[in-house]
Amino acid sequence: MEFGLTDEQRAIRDTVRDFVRKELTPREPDVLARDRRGEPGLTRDELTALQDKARGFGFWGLSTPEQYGGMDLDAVTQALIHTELGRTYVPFVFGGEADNILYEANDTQRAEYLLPTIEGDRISCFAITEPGAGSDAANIRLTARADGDDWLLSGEKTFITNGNDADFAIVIALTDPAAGARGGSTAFLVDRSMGWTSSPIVTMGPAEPASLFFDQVRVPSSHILGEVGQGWRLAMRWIGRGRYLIPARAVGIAERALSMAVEYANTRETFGAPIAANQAIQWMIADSELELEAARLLVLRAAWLVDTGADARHASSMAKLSGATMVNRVIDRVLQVHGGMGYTRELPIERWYREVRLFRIFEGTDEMQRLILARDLLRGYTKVGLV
């Protein structure tokens, strides 16, 4: 069994890694001064200045493919940068990248939608959660109703991601709800100049989700993406497609916050001896990097399941599960070593734990993900050991 990156795959890692410490991580301490004041921690011309000095020397669409101008790097490559781009609390991402449903659109709709999604003129959002129905998506009632060739949309969408920034919205509406989500709902490209408004949530972390209001919205029967009722198996597509991604960035800041650790409590002393010579120390510190180096491997069989063509869903569950946890754990003891110092806003260890509370909730709960886990191993869908 191999465990070594290929030679491509090391410099691809090594680059990204040398961008973060050139461009993002001089910029950590402006990001923390504006998260004290309730701003961003980029604004969207400085994302998009940065975006495009890493398209500069080819970073530009991970995934997209490369007919539209994209690197199409495998899972595993794609999984080390998340990594690295987790090493830092600059909220970057690179350019270059389209919802994955938005390959199923037409010739018209690609050059309306996804086109100019990947060059970054137009910005997207999805939208599926709504009020009563977030880990039950099956639950939705935001409703299509044909009228002529047109349909109506009315209803409410929340948490949904960019849904303030976005001039459009892939909107999955019940188009027969006597035929339930999973049969009767379809995908629509509803731009917000049809007539939805957004609404910021504001929540703990520096994520700013939004509620997105339909009230009798016309859409066309041009802007159906795919066709009407495949909305549930476009919704599911786009919600599988990058769930270990979110744990491969979790593995990146418990990557950094046990080194601050570490350091810390090399340096710090109490009653005349480092703190590091203390056994309770000692332990979070352990206990971190193992479950940290468990989570890394879970994370990347995932991606080479996904590599293989194998039907990765439930090693991506559970990477995204072990993920989620580990890094909730790993920041705790991290804020506890550095005590009363890791409680203030002077450090990034107070964000990271507002920040990460969120993996454990966002794009599946952990309870879903371990529904998910037994439901595959009591229905005979996996079996115990199957590596």
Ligand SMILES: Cc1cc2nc3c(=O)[nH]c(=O)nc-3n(C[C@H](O)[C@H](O)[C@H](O)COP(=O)(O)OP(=O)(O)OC[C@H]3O[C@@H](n4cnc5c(N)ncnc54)[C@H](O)[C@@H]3O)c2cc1C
Second form
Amino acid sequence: MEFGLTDEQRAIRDTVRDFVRKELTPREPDVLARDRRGEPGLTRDELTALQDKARGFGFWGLSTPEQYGGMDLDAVTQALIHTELGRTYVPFVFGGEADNILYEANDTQRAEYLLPTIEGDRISCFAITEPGAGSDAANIRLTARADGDDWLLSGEKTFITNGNDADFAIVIALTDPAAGARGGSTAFLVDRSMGWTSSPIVTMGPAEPASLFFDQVRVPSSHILGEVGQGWRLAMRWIGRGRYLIPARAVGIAERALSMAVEYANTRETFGAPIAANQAIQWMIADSELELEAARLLVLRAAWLVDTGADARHASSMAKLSGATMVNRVIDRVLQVHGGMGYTRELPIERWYREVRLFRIFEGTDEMQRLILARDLLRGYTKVGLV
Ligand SMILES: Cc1cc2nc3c(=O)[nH]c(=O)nc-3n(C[C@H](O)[C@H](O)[C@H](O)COP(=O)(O)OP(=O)(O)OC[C@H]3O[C@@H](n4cnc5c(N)ncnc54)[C@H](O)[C@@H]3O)c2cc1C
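Having looked at the form predicted on its own, could you now put up the form predicted in complex with this ligand?
After this comes the whole thing, all chains and molecules, with the earlier chain placed first.
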């Protein structure tokens, strides 16, 4: 068994760490100040400028195939990078990425959607959730009705990330209501100019998703992604990617926050001694490190399984559940260690507190991950102790 990283993985991780230290960390006070004013941490222009800078030294399109100019990195390396980026609260992502399912586009769609999305000239969003269908995504009602060579889309999507900025949406719609979402849904590439509208949803964290409204939006058949009836497969593929990258980011956030707690515990004095002298504080630190390292291993194992081509769904659910719950517990303890200071907006802890709560909800709630894990065991899809 080899727990070490390859030389290349270590070099990439160190380069990203350096980029974070030099280019992102200095922006943190500004991000906090903007957060207090209710503004995004980075404007689109600032994000693009940083992405261009990273592109200058080759960091562009982490998951994008080389034929499109990307790095085509393995899943483990991508997870390591997401962890590094999690160590800062500057909301940066590398450029040159497109939704994984856009690679199923045909030649015409590739030119119209995939390539401009990779280049950052178009912004996409992915829409399956509806007011009546979140965890129970198979209950979607947004319907596409055939009309000649077109389809008419009617219904509502909600909580859609990038839904306010996107100029096109990948929409999962029912094309055969009798067959249900699993066999009777289809993915459509729908330009905003075709007629859908959006409305922002204010949340407790930095995320600002949107509701999307479709009222007989006319979409040509040529805008079907993949085949009619393949919507569910594409949706599950899209969601599968986040299952190990979200907890990878959670690991980075927990690393940074726990380091702050260690430093604070050693310097803050009460009753004439550093608070680190108290077992109550030590145990919070010890439990946090233990849970952090356990989550890291689950994330890396899930990513490694992806790289081997094996079915990584069970392992990814464990990684998502572990990472999401771990980071919430760690941030809560880190806030407690900081006492009143932890509760202020002088420090980023309360911001993380609000931000990471989302990790237990989106792209499959904690309960849905547990449901998957239990189902896999109870139905014999996997066995206890199978590594
Ligand atoms: C900020 C944000 C961004 C998002 N981005 C996107 C996006 O880009 N695209 C997209 O399509 N969606 C997106 N979502 C939607 C997200 O995936 C859903 O919110 C999530 O799947 C939960 O669905 P729900 O909110 O309808 O909760 P519900 O499904 O109504 O669940 C409510 C509660 O009941 C629990 N529950 C439900 N069923 C069961 C059960 N059988 N057993 C036990 N407990 C159960 C849930 O776990 C949850 O705790 C986003 C959501 C948020 C908040």
